[in-house]
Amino acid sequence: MKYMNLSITEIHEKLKNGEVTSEELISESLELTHIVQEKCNAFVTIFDDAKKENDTDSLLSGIPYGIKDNYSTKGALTTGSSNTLRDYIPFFDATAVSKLSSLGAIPVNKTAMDEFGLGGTGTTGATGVQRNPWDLTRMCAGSSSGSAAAVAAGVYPYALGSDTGDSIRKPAAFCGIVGYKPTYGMISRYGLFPFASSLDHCGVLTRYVRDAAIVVDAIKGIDEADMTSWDSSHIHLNDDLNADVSGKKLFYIKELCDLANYQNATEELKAHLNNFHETLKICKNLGMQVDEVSIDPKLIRAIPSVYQVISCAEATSNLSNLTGLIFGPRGEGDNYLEMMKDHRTKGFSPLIKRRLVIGSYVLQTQNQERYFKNAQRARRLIVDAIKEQFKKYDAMVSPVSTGPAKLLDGSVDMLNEDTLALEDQLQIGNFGGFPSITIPNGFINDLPVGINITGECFEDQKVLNIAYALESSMDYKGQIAPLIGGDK
């Protein structure tokens, strides 16, 4: 029996009943780790000496999990999948990691990612490309690509991820699993490598909505080391998970979800939007009201550009400490300027360098008003438009991406202008700090696709309950990719 295929609660019960030991779970997870590494290249570091450190009453005690490589791990290599930190070993744990350790959870690997999270394909990290366990010729999306691949392949029931634009939720959709980004600040970001601080969220990838609730319950909470964190002690996501959503009101954006808006729609996009509208029928059968609403098309089309300007600007600032002088491999040169230039030129991937150039440009004094400040204004208008809808509706629903995972062959970090807003619309959740979850809702050409539920800030319970009810009404939960014997 493969115990790692089970849910957290199922594994916990088998540990309690003595059917399996933590040591056996670790052994199974590590064996699967090496198989998935060979096929998907999903990991930066594998902890072959992983062992149980302490035993607690927590549901997570004794159960293996994965940590995205931008979470600081004391005494363990933490690179952000970048050559600029290829030998960096922190002296402290990220708050989320520390909380899991205190509960007896057992990390067995650090998962690969797009370099510092600045990519959406899983192809830009220093250790190479992450491949989708449903089809090795396809991408996982990013940046939480390794975490998504590992959970989808059954290496363990959950892994930590981070989400700045859609970096948990889109990989979850492409890999047929659950990806949950809570309200901004619900989980402390202390020890998470910063990408764009006003957009960054910690979160989790699982195969069940309940598992996502369990993990976030364990790692959420106010943290004096993160001034953006807030007291969520009154929120009990797992205990209050409820599939009774009768009377809830959902909306979707016409400008994104109406096929008539896409003149050159591919067959995959047509199938995906049709699948989305079929899922909306399930929502109605559950007693929820579902309405189509219009949002100013100018705001919808602005989403990708706003994200690029703000995220690149903040990344330029946050990554300015990577000089090769304080930590990381030293660059070569006759003075510190030459050493910094050499270090950053050789250490960063082309995508990172391109985004840092954009960030530097929009932050220049003569450009700030036209680009950076205008992007901030547009962000506020987009958020206000969505919050206006949240006064009338409990959540927004949307398809994730334009279909299933894209082919790796010839892929670049560029998108079709005709569908750019649909590809990037999950960034709305980061603009507003909204709780947002992606769950599987079917297959297209034997590849999984996802649906997203996003709600008002601090209403995580409502968002999870809607996702839980929808998950309970469909067959697409707990699925394991066929890579190592799974079956949809």
Contents of the next structure:
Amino acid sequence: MKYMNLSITEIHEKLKNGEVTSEELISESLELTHIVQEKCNAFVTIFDDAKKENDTDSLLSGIPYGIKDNYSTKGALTTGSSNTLRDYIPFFDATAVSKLSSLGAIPVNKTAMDEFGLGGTGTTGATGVQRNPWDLTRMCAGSSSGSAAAVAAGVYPYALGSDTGDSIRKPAAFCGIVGYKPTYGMISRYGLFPFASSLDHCGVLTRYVRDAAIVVDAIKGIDEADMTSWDSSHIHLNDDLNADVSGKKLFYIKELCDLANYQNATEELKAHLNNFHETLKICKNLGMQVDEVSIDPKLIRAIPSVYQVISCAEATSNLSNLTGLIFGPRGEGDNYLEMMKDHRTKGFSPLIKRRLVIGSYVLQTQNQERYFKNAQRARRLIVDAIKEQFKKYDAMVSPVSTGPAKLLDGSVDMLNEDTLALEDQLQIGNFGGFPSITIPNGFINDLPVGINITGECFEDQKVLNIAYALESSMDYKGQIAPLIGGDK
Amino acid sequence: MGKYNVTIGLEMHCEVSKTASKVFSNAKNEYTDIANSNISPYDMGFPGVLPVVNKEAVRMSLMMGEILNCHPPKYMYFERKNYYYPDMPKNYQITQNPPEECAGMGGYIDIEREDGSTFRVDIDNIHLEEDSARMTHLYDTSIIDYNRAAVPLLELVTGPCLHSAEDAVAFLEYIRAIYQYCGISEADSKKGQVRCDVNISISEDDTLGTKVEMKNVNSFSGVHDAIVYEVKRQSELKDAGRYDEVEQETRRWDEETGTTIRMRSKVDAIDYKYFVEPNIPKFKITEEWLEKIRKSIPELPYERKAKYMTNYSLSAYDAGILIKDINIASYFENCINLGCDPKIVANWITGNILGYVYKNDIEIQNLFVTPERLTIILSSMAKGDISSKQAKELFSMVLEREEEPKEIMKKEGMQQISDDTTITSVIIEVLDENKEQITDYKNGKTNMFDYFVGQVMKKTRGQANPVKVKEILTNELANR
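Given the form predicted alone, corresponding form predicted together with the partner chain:
Below, the chain from earlier opens the complete complex, with every other chain and molecule after it.
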């Protein structure tokens, strides 16, 4: 590795002073792409003919990057890792992609994901399982699994991701990198294949907090094609990045972060929570106040089911345009209904089908009040409880997941009733549309783990500054996965 | 309408045709016969598209709410109606879901019948939604035109408050006129811009009978015929003691056979799984905006009708015909602005012109006899250059030949002879040739007078001014 392991600003400098050309960067990135594809199966499409299109003053000009396969890319296969869009080549770019193109950024691949983002493991995509570059026997988590693996393995400094529950922030933690989802609507969702529109966020996976600021600066902004986007022209994340966070007040939720909540805690969980509390000490050393706060445990326990109900309901509707009639492989049958059924039966993975059935069930007139409407009410209560804390605190901190990346062979049961809420708590960020960033904060059994910082809507700068200060006080900044181990 | 109480409720869908773009996409909102030419990725439901609300369409929907005396919404938002059908490529329709807040709720409008009596129609709601693609079903295949997908559509729902086919049509005609007057829609049934669902029940007393819904009735005459048919069908079943066979169901009006055909029963009703559209944030409807909209409501058809009656002394019946279609009213007003006599123009429009327009199934605004050409014909008549009989002939010739009235008058030598000397000389000629008939006339056969007039007309090829002819003829006969 020569350059792709560096930060955006470093690469930009070397491009400017003529040490390296964009062509050399592209070829290095493509070479790494093929290695990571071989080892981790991280990509759906590799742009072997990628080339520099235009030169601009942007920090991103001439630098390769990856696009999650649920961003519509004009003229390039975009499948959302689903067989229902096996050969779909869009004729329009997602807003985020067209913004990057106009700045001269160079996409070199489309990254694999859980089918349409419905899944948190990186194992359900149409092209197979993504393996964690730190340990190929483990998962990346999802759904931005390919993007996380590629950035962690040093294929390029950043890749686009999307986050409906924790789809950027959990894979970032499992792969030892930075995952940032800005406030809802800061980045236009136009061209992002929808999963659950009220929870979907665009975002980015990087190895440096500053890089996350640079990329989001480039792709954010009000978009007349997305009514939920807002004007952030007054926000300059990179320019205003500031590591002086003394006096900032953080809180963490006792019901999630206290080891005493978990009677059957595994060694991993113990180590993870201890590591989290060690990081809080660093926060204090940086001059920040850290308080433990209690939130109604009923609300905390409700998080996973609220997410399940709302996300499945919206997904059922959002994915109903997949019929194979206008685009996607045509199903077989004597009439459109049979053709559509055949298309969907063959196209969707079992996981999606299960979720679509749940979504349909909770939306049915006789069930809607009990499930969907109640989930919406609970969502509001959870968000209000957190917003109440944001009146007093600058940000919430939490450990990501219950430890490091899980084994792919499923030998460790993921669904533990005790730890379910902890596993899923990043969904709070999606419920409220809060800016939320994960950064690496250590290792457990030689595997990276992460910490998350989440703030009030529109306070992205504050959240990034805290992450930036913390990142600078730890040893995990810019780390690259060794791509070792595994049977493949 | 027979011995049973008939109760009718209407759902009138009208496409908004006067916005530049569609309601949720930036494709052009324009009717065209070239299929799939006005479409955007949104209209075909490609992955990653998002709806963007057309503010002008919202303004129009709120204006209709105001005209219909509805409560305006505090917040405007939309809902998804989920169902699978090839005319809806996303397989959900973005609409509003009353009684949840929508463009207008709980209003009324008073309608005037031709005989001058009035009746009140309760408006349950009016809401804004996107239209589906247009499907044409052929023998063994169906074709889809996405031009219509995402065109703004206003659905107006009445209470079960109408009691006859005539009232239902009078209501629909008036609402159509409002759409036209307000510049919201051409409301042209031929372009499929107006479609109705009709709910009908019959009963012996004040309670409501079993409601039968008829879907997609595409013309007002269809609404009339469908009501008459369905009332007869239900009445016959009731007469025969088989009212239990009238089921709460959805039927389709079949224009060709003039019958209704069962589509589905209430128990097979689709569960649309409505939920609030997450991609369109709720937005507040301010009192300031509503006030601005109220002030911008143009003169409505009944206001214009009253004006015609007062200012031009037209009968309620004639004024009612003129205001029914804004294009007819505009035609009328253009003629008046060009200097025509209002009463004469009104007679011409309600008689000759509409007779021709309806018979030939064309639009008055496309008629070759424009207000300018009609004015030339009528002013020639007023000046006495041509007789009223000639004016009618000229009108037909202009339409037939598509030539200017002046050209035809010149070519055909069509002018009225009013000159005394010329008429006198013709009369003398006629009298000289009919000496016996003069004797008969003098002996008391007064009807010979008309014979002489006829002969004069024959010699002048109908161009002699009949009033003058009678006047001079009376004198000349007295002198003999």
